[in-house]
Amino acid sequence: MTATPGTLPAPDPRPPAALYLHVPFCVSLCPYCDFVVVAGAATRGPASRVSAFVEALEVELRLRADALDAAFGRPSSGSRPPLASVYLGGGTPSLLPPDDVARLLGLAGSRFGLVGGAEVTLEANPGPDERGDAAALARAGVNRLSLGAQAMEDALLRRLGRRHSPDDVRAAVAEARAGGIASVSVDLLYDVPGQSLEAWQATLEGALELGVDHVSAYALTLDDPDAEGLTGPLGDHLPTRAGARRWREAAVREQDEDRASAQYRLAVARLAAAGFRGYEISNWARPGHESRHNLAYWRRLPHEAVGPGAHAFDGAVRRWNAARLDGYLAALSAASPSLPPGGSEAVHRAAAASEQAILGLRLDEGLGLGPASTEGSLLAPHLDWALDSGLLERFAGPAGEPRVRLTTDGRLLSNEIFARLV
């Protein structure tokens, strides 16, 4: 009996070749955002649960290492490969001490093992009390840092609940810089009600000016976790606040097609004129500035995660964390602590495939077409419809091999090509 596409089995797990670490606090909460965020007493002050978390945050690293060295060896055996990089995302990672920051990632090197040159990333917001000391950041083994600067518009930024003003960006570019951060990145959200074509230009030219060697920009999305069910107790997300909802709410109804795809399509032209490769559909840098741990992500690769929401993908299987910080630290501060609450699925060899297809046409690298290629076949049935769109063009690989990939017309509708390969 054959079996059918959904129900072919999952392939081997491998290694990680990435590891995420999620720290989930924040001074204070921005009404658009959906990431795993606590605020307010959790971070600051008597009542601050920082340092548990932290502790916790080690326990399950230990963890998760112990898991990889009984499954793969351990790195210093040579059976397993070294990480190629590490991120710590948020939330507002740049709250944490450097200390804690060089132990952390001393942990990860010491259970995971990192390569030479591994890409070590931190957020950090802008403001003064916020984006941390770039020069301890940098000797705690920090090299490269990405600043939520969102806007270069005071308004705006007010409008977005940002606590941060544009010369708060230009500062910590700057103090970057001087501590000895090799890589500087910062977010943009374009789609922002409120935000002319000007504005956004305006924006872009400030981020320019600044020098800066990556820029993610992001149509603002508002989405709605509740009502996808992803806030229960085993959700990787935290229930919307009700303020949040309204300001979602009021905000959805000022968003415009048309301006957004005049904006990003500016964001296009103006950042390739200055020397940046748009190497993703919402990712652009200079030479040599790649995220290389989120190329990790869309090429597939396996990648280890800690902290509540966070997902890892071993290549067979994606897992995730709760939400919930409450049963994170429960679970791995208790006498005998165990991995945290959270969920798992197994990725089927069709899913596979799909999920390859989509990744990489939001490469440049776009796809191959050759007989051999698993994504490029997924694709042909779609092909000639796509190319006569206007929403693929070819090019020749590296070693001369057919690829397609999408034009700029095609990654503002990557939608339409994407839901045909699921």
Second form
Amino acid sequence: MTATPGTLPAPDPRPPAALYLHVPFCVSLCPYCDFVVVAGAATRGPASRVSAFVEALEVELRLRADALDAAFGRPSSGSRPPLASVYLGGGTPSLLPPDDVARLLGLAGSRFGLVGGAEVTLEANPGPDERGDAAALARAGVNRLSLGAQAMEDALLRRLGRRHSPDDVRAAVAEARAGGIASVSVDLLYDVPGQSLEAWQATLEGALELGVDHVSAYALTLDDPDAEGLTGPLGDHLPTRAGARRWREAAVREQDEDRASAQYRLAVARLAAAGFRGYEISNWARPGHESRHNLAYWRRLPHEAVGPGAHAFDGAVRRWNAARLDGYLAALSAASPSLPPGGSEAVHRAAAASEQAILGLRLDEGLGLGPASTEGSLLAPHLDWALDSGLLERFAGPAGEPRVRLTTDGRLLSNEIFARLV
Amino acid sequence: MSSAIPQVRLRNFSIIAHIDHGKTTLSDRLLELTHTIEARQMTSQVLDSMDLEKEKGITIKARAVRLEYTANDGLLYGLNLIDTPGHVDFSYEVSRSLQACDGAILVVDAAQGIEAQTLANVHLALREGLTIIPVLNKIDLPSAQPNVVLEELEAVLAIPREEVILASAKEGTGVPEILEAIVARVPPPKGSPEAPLRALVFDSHYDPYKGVVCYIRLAEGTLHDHDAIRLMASGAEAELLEVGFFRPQLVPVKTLRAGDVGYVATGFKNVREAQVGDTVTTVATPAAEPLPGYQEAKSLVFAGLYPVAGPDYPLLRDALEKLHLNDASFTFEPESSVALGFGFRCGFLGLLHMEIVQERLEREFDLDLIASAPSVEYHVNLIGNREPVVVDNPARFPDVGEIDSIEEPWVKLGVVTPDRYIGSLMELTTNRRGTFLTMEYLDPQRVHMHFELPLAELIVDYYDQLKTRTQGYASMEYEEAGYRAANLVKLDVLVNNEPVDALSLIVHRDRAQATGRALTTQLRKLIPRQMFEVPIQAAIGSHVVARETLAAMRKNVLAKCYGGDITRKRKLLEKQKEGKQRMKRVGSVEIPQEAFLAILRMDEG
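Output the structure of the form predicted in complex with the partner chain; the preceding block shows the form predicted on its own.
After this comes the whole thing, all chains and molecules, with the earlier chain placed first.
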């Protein structure tokens, strides 16, 4: 019996369903992080570039909206549905003054449209001087907070170069609830050097005690964007600092695949017992608290993106802004502003088919086995192999249709399947 | 270009030197000073034209160039420089080049002194009856100690110090004196231009337009550009397309005469029709006797070369044939392996030669190759009155029950080293079944040590170990020393309970277990985890002597995958996929290229 993924949507440009805003400021840099981040004087003090950046971000939002108006008509017109989600990521967007957040969200609403009850997420660090005023953020329109907790153990937080304590995480969640934030998520890290299975269990318990709605648990990943060639002038990553490089080289030697596997399995069991659904390889939610914005990525829905290093997708082309802040500000702060430097890549049909299969398999809703497209049938032998190896399982979808999804073993070894599907 | 320089004003010479003693820099200076190449066209290492030669800083192939030099006596001389390779693997090529010369410039580094290859090359040159012009190079270096080295030359090689020219090829000092010495000391070639043509082929390369281009030295006679020629050994005949000199690019002339060094473009499609060592004569007035030729290059190290992707086999065959046109010193014949499929058994002059051939095949022909562990050629005497067999592939070893006795090749090894490393080198060599013979002091700090050693022990990273243990100060050369009986066994490797014939080794019985342990440990590190547990065993016959277990892969997951990651992660996955495609699937296990050379890396721990 052959497993064949369903047919593809036509690769024509479509209007975005989601909007991402990248805010690249942090108080300090964490050595393992390879997101586009600047810190120090750029973030705080007299030389801060935050307000210049917010103005530039508004300019980019307008320019992107102009282009969408031209291509698809005004927001909420028949061919231009409003956004279902907005996501302020970083960096540490909770460092932005709430007024700026309100202005950005207002602009997003007027130029892109927002559905009623749209999900509006803001990423925050838990430290007292960086988590922001939850009540003010809620008034600005934020209804979901994603907290970079990472661990619930002091020693481990220090090892990771974090500025906060477990108590700060507790305070941040309490303030969010008191301020009226409807959905709270925490990020946690496993496969961290020096982190035993017991320590990981303590972190999971600590997070559950907070009564959060959503948990993202990530294996510490120490890729090298320089080696991948992503850090050039038009690249979407910044060069790795020497200190961070040394930290990563040392940390990688202390990572342990067997321990990481046990930690992941523990998370799967513990979070399920607490009523969370593992709806994606690294994401668990109480029912109704799944991240709508991130689901848009995994379902290959078109999304707009602004800010340095941000990636957008219109259903046919993946486009990104260059990571470097100077070039970004220069283009958008000019007397006659232009779109910032960056790059793009058309996703050809075969790549689209493999993307769809890979992203779909990250989710517990899995992959529908519909009538074969040419590209889809090329993937079929690999899905059969994964079924035989116990990495995939069959199940019936909501309408009784045949689908496949990863088993827990399959999630842990998902690259073995994905590398066959690309 | 004047080809009419009389024979009395021709000089044929080569430069012999230890690696890094400045042979290439001196060649560059000679080319410059004789205006063979104008300074503005001068790139360094003119004669090393292969990328690999420039990268590794070594000369792999012999090359020739004709210099025209107006000497202090006001007369124009034709100087033919025949370049020689510098690495110990290629001493065979050196002796070939020297046979085309009447003199040799011996370059010795004024800071380093005499090295093992210096001695070996001087002995080769003296055996050919060449006039030696000793040059002490790099006298500009602060660490130069000319007096010590001059004494060394006098004591060890009986070279009077007044004959030695002090030079710095880098700065150009002493180079005019060297040119004058070539004119004054090297005898002109002999041989009558009126006699029937006899020209020795000392090298060749294949050119797609000119066919096989033979590098020749005319011993007697005269060759015109449209003569019909015959190769006396192969019998092949050709209407010449072109004759000429090397400047160093090929420059056609009308005539080559006795004593000249030049080339003939034969139009042959197959280098076998004009083998190195053959004699060229004319069809019209053939010579009666060929010149004494060369001994054939002898392969000492053997390994299987296999395409990673089975369907590339015809491409590999094609690539080997083409490469062989330019490097006739390796051999190849088809073989097959249970583990690796169809490939070729290749013979090499040494381990460096093997690396170079593999690298050239991969680079110049865009192939992904797997080399099996290198082996030497064993003589196996069988039980009963049967003919002994010659085996260069452990996988083809006769069954233990069939074997009466085994003989393996030995070498005489010469090492020149600062005397503080004597103990360490004794240990290194005796640990590898070597025996120490004698040693003599070259100067108060440096000794020339003599060992005998099984060749099989030498080819497994002996040279690297020698360099490591002496911080690069020691040098070595070796020559064959016949076959000796040995207590050897075949060690098989099983991966996931399947024998992998390409990993089999021949080892001394006393060291079989230790080697088995080291090999399985190394393989456990080199083979990536699979989706199931994989036992790795070493066995003699059915007796397992070592076992390691490669744990199953537990985790291979991209933890994060959001908007910005999708393109990047797809590329990372594509890389993983390419990595897998470069591995060889043996049974259900994917084994990377480097695992097949694990035997060479066991000392890395």
